Structure formats: C-alpha cells, structure tokens
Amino acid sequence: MGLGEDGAGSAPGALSCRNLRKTFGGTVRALDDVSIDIAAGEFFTLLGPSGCGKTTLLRAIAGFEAQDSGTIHLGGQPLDGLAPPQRPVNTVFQSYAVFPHMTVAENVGFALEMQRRPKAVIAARVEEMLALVRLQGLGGRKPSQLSGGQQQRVALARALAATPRLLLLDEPLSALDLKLRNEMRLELKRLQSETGITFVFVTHDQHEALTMSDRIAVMRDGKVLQVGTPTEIYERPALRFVADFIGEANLLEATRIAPGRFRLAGGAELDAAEDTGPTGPVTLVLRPERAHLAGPDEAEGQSLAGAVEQVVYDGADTTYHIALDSGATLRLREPSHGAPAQARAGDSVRVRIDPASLRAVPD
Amino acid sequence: MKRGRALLLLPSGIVIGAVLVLPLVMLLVISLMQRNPNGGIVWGSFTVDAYVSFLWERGFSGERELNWDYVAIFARSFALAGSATVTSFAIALPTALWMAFQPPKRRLLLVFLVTLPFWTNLLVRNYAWMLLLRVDGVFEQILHTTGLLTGRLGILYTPTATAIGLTYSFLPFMLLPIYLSIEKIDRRLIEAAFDLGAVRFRVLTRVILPLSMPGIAGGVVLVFIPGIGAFISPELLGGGKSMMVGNLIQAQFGYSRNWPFGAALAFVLLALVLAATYLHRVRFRSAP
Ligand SMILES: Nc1ncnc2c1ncn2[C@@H]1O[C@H](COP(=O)(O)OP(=O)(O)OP(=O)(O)O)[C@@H](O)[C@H]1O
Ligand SMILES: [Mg+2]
C-alpha cells in the first residue's frame, strides 16, 4: 500500500501514529513503539490475542488513554492534546454503550445534538441513517425493546451520524450469535463502503479480519507485528507467531542450510522459493492446502514420506493427519469433489510439497 | 398453593399490622375522643373537636372563629424541609459526582466518612451548631478575625438557622441514594458521550442526571418528608419564632396536655404528606 513515511496522512481521514507507547502501572506494555499508517477510506483491523493492546490503542486514539509517547495524526493535523469531544473520531463500544434513557432517534442523533443543528436537521438525518442500518421505524424505540443486534445497529448509526472522519471499531461483533454476526460483517463492510469513511475495526477473530479487511495489523504484546493486506499475511507471515495466528498452519522446525534449502529433524531435505535469511534454525509454514497427496507413480517435484494417522471428511474438504517418517505431523486438505478418500488411515504415502508452498519465518 | 403462598405472607403481615397499622388505628382513635384536662383521653366519648380545632378556635364569646396559626406552622414545615431539600441536593450533587469518579478504593473511604455523624447522637450535633452559630460563636468569631464581618451574624434562633440543621441533618440522606445512582452508571455510556462530542456539562444533563433519577428521586423523600417533621433542629435553633409541625405534636403530647389535638394534626400532616408523596410520583413517573 506504498503509504511514504510522510505521505500517509493529507487525506482528511488518514490517521498516522507514530512510536505510540503506553505503559500500565510501569511494568504492562500495552502498547510498545506502535507505529501504523492508514488510508482515507481504508477498512484496517487490529488484530491479535486478547491483552494484546488493540482497546488501548483505540482508546488512545480516541483520546480517553493519553499515550507515554509517540503522536497521532489524523489527515496531518495532531490529535494530541484535543479532548475526546474535540475530535473528529467515533467509536462503536464493544458492549454497544446505547444510551438506555433515550429513544433509539434521540441515540442516533445525540452527536448532532451536541453540535447544536436545528431539530430538522437531526431528524432528517436521523431517519437517513436508520435507513442505512435498516432499523427504519424503529426510531420511536427504547433500547430495551431491541434485540442485541439492533442494539449493535443503533450504535453504528449513532457514531456515524455526524460524519466521523474516523470511525473506531472495538470487538463490535463479539457479543453477537453466529448467525447475526454473519450477517452484520456484510453490514459493516458495505456501511463503509456507502460513507467512505475509514474504518479502524478490532477483533481477535482472524476469519473476521481475513474476510472484511483492506489490510490487517497483526499485534502482540504490546507491539505491531507484521501489516498487510489479508493475502499478504496469510500468504507471506512474517514470523511464526503470525503464521500461526491467522488460519491454519503446518509449522515444522527446521535448519536453514543455505537460502532457500532447509533440514528437517530427520534429516530430509527441502527447498523453498522465494527465501533469503541468514542460515540457522526456522520455522517452515506450510499451510494445509498446498500440500498433496502424491499419486502412486509421480515422481516429480519434491516430497516428503509418511504415514496417514486419520481422514477427517468434513463434506467439501478431506482433511489427512500424516506422521511424517521424520517424526513431525502434518495436516493437509484435499477437496473432496464428491470421490472417496485419497488414503486411508495406516496407508504409507508420499506429501508433495512445491517450494513455492513452503515459507521459512524466523521464531 | 396459593393458600401456601399466602400463609408465607403471615409472619410480615403481622409484624406490619402490630408496629404500623395498630398506632395508627390507635392514633386515629385518639383523635376522635375528647381531651382529658390532665393528659390523656375520655374514654367511650366521640368528638371531632380536635379537627375543627385546626382550623377554627373558639372566641371569648364562645363563637367559632377562623385561626390561621396552625396553617402557618404547617406552611412553615413545608416551606422549611422544601428550602433543606433544595439545599441538600446542591450541596449532595456535585460532591456525590466528585465521590463517583475518586478511585474504587478511596470512594469506600468517603462513603464511610459520609455516614460518620450517624455515630453520634442528632441532638448532640444540633447543640454543636448552636455553639457554632451563637452570638460570640465559632463563626462569629471566625469572620470577625478574618475581617468579613464586623456586627453580629444574628442567624441562631431564626429559621435560617432551623434551615441550615435542617439541611446538615438530612443531607447523607440526599447524598448517599445519589451517590449510589450515579456510581451505578455504566461508564461506558459516559465515555460514549463524551466520544459522541458532549462536553462536560451536557454530559452531565444529558446522560449523569437522567439516569441518575431514581437516586434524585429518593434523595428528594428522604430529606423532604423527614424534614416536615423533624422536631430537633427547629427546637434547639430556631427558637421560639420557628416552630414545625414535629414541635407542635411533641408539645400537645406534652406540656399542652392535648392528646386529641396532637394525633389530629399527625394525621392532617401524614394526609399533607401522602398527598405530597402522589404529586412526586406522578411527576418522575416517565423517569426510568
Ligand atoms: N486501565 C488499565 N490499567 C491497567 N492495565 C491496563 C488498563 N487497560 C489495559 N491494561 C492492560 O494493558 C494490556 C492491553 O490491554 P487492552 O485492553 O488494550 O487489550 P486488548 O488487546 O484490547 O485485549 P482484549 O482482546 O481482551 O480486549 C493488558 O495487559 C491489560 O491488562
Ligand atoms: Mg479490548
């Protein structure tokens, strides 16, 4: 996303932090040199395990948490030191923070209450707005009378009402069922589409962040580990820990030889493509479903031997746990496509691996 | 089942019945029978002398004629417990909100130090402001040196000074329900307020005050209806010029030997007071 060091952030809704730390009674980093860029109009998550720091972030982006240090930029203007009022940022509270003593219109529209607008004004935007979280006739509701979910509406339609030039995402999803959240991932994808605004979205559901993002924030205690696009992380992690965050992963320990040429435990040899790094111990990620079953007299490509342990069949993929000879285990996914199993368990069988398949991450 | 569910009742149904409505059926007897001279009641006789009493005396002549003395204690009590109230609730909002946002620990510590008068005697205390609001007292003495005052402060003895036990008496009763109101406030919607543009004050009448109404509610009755009859405060500092109802019950109970009169007028004022008590409802009954 070639966002320069100085470029991020003329767009009046680029945010740009910068070495942002934040400590906790001295001793929790919750946020330790955090430095991110995102576009106007981007859908960016911050994802990563719970006590990470996302919420501390958010907040200090918000301006309820006022960081150690470090600067926040929102479309190059400075964010510091402006109260939580003062700027043009919204957030959607993970437990909704629905105003229960107020009707779901006068929820929608308290921002522009607060900003004084005639009451036409508000009532003609209060309805646009119930209409683009379908919660049209509703208005004359208190929030005890809605479900959880419309609950979850009302709150993106009250933080998106005054035009937010940022709107801040905690968890929005997470006390939802399924099936609603299912729905409203849809929702908040084509809320931000329809207003353009940016979205900054936190959630440590890594298929959440995989299907609604423009490019995700991997975080760990404290710090920022690798930022890309959703095929960026999954396809090229940059460290073990990312590897094994987002979807699923084979990780076999393993040497690094020379570029590009590894050795497992055992003393079998592959290679990777596309690998630079420093010889020593790696990590090899190999993801489910780019590796194969080899057919009985293919001979080509490289591959490693073992054994099948169990043939899960979960309708559209079959999925073979295979000890390898070189002691490791290793899951792959084949589709089904409607033909018995390839193997069954106690087969001997050949795993095809192409080097393009295989990723090497330092620990 | 429903006989079981009602035989649970009993016990509670009984202690109700023993301490609350058998005084008051007594007290309504009472009130209904004529005085003794000498304290007490004749028994088996049937008047309503004592209410008629309440509004019209008898004159040297021995016609009846319209008395407005005890209208205006009652109207006093009113006007007295209404400006504690008010008072009490100025001072106990903003030092509730203050108390609400101190660290979990240290709000342990204020709500301890707010109950801390109730460990020593109500009497006791109102003798402490007459020492502080005498002539010569400690707050005469205090403005004099520091030059704010140079005549007398002349307030014990007036209502101001029954206005002001008043309001120091009730006012836990005031804080602590609010208090409690506002600590109960999510804090989140107070942080969604603020993030929505709200500054400080709005976020106070918008979303702290509308939800801390039950508290706000309670502190009201609380302070108000004690107020009406309390009896210690007016007694002790507000002299002779500033009697309540409270004062005026003890008194026919009392000295003036009038028990009748005296159970007339706690039924006129708890009448006062229900009706008192209705107009509140009806008023905070859209409050959540
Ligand atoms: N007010 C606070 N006082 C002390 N420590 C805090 C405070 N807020 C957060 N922390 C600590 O800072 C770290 C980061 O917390 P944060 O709430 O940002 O995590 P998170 O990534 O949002 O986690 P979750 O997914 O569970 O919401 C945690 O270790 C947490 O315990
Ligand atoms: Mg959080």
The other form holds:
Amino acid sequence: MGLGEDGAGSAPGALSCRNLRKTFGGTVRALDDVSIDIAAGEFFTLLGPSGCGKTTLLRAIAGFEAQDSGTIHLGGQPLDGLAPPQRPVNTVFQSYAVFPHMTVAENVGFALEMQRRPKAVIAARVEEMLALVRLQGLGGRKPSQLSGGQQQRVALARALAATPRLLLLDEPLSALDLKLRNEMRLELKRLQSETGITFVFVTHDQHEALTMSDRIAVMRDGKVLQVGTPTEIYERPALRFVADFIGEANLLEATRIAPGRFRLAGGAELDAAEDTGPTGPVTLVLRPERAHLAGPDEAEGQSLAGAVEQVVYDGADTTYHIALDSGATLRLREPSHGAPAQARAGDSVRVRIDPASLRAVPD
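Beyond the form predicted in complex with its partner chain, can we have the form predicted alone?
A lone chain is what you will see next.
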C-alpha cells in the first residue's frame, strides 16, 4: 500500500515521512532528507549501524525529537508540533522501562488509568493483553519476580493496551540473551499479526530484520539507502554497503567490459545474468551459499581457480575459505549432511559460479 506525497487519504495506521532533516551540534546530520512511506498494518524495520539515524527517526515520529524540517503524517493527519502524549503512538524501549513499584496488571493498565477509563473496562483490557502476551495469571506479580523476557512482554502489553495506531520499538530485544531474543522475535511477529497494528522496529541486527519484517529500510549516515522486502534487500542489494551489511557476501572488485560481462583484477572474466550498467569499475556480489566447489569430472563452465586456505565445519554447513588465483579471497558454504569435507586446506579447487548468482553494484 503506497501513500501520496502529502499522506492524504491514507489508512489510519499508515505513516508518511517527507524530507526529514535533523542536525545535532550544527554539523552532525542525523537525518538527511529522509522520506519513507509505511503501510497500515505493516511490520517495518529501520536497519543500520550505530549512528545511522534510525533511532533519531523513531524519536521524531514519537515526538521526542523535533525535526529541523520536513513533515510526518499518520493516517493523513500531521503529527508535527504535537507533544508525545497527543500522538496516537506508543514506544517500547530497549530497557524494559516497567514501573518496579507496580504489579504487572497495574503496569499494563497504566495508560488506561491516565485516560480515566472505567475500572471494569481496564480490568478486562488488562486480562486481554496478558493473554495476548501469554502472561495469564501473573498480573499480581511485581516486575522483579519476572524474567527479562517476561518483563519485556509486560512492556509490550502496556504499549498495546491503549490500542495505538502505531507502535515504535527501539531495539527492544538487545538486552535479552540469545535464546530469549529468538523467542521474542516470534512473539513480536505474532503480536503484530494478531493486533494488526503498524509496527516500526529499530535494530542493527540484520538477522532480526530479515526474519521479522514485511519491509526493511537500510540506513547509513542519516540517509535511507534502500527500501524493500527482506528478499529484495538480500537478493538484490542496490549498493555495496547494503550487500555487505545484510548477511554475508563476497565482494569482488571488477571492471564491466560489456553488458553482463566483467573482468576481475587477475584477468578472469565472469558473466552476470542481471546487469544494465555502463562500463567501468563495479563490485560483484556473491553470497557464500551461491558458490559451489566443482567436482573433478564436472564441466569447467563459469568457474574460478584457487586453493583452500581453511575449512570451517559448523554442523549443518561447511564453509570453505578459498584464495583465488586472482589474489582475492572467497568464501563458499556447502551443506554438510554429515559427510566429510569435500576439500581440505591446501587443495587446489575450482569454484563454480552461476551467472544468476552474481549481482553488480556500484562501488
């Protein structure tokens, strides 16, 4: 679902940010002409390294930071100039931020108390929210009696209780250990699906972004570099930075000598199925799982010669580090299937590369 330039006529949970700029200290551009459209009911992730502007963007949407210029609309209505409590938006932070002196039920019902809802309505909504986050029967406990994962669920239930049109999540899983983080990823996706509320999720963890999002915006230096589905971002990165930041990637320096034809530094030439750029220097992106060791009786086809430097067994997969004859280093990953490694350190090998597996991106 797209939005018009002014966000007019959009669904209640649809968000439109236009030409946002924010500078700190007169020199640091935290937001540099950022424009993003987020559909109602979408799980949208802002992804990028520390300092890329993703949290500043989230805070501008919430009203905690005033942008220097640009506009923010939610459901076609301007948010600019509204204080945080006046916005139909709630935020879940990295720290659980639950009130330690209140019970779980009191925490969940806090926003409804501030809205002076009837006690019976609050009690029913609290029970509904506790069931939603799977904390039934724990309403009488204090946060100190809960695990970290349970406290984060309390924070989520409190944020969802007032039925915001937009829920902002600022790296809410980073304080959890790996097992809890994996569990909460599934919980967050389930909650978003069941409530239908628009989620805007901030993270620097590309695995979180790939596994949870409907769409992802990759940010760097206050700019949005690419917006797309997880598949689009991973399979068709628009820039070298995006390819390198999302998952693992072999980045091969090359020169485009003809449409779809490239020459590596060592003189080897490769074909890529998708390429429409002009001649000149580019980076060829090759995911490790898309390269394969060629068998001894296999036709040479499109391949690169090299020697195995290291073999890393990781249970389901085995990763081979190959020193190519061209001087570059390449990683490829093959399923282990419990079999011994196909090659050992020091072996001479050929790496088979399907043209459809290569993507040329600007340097």
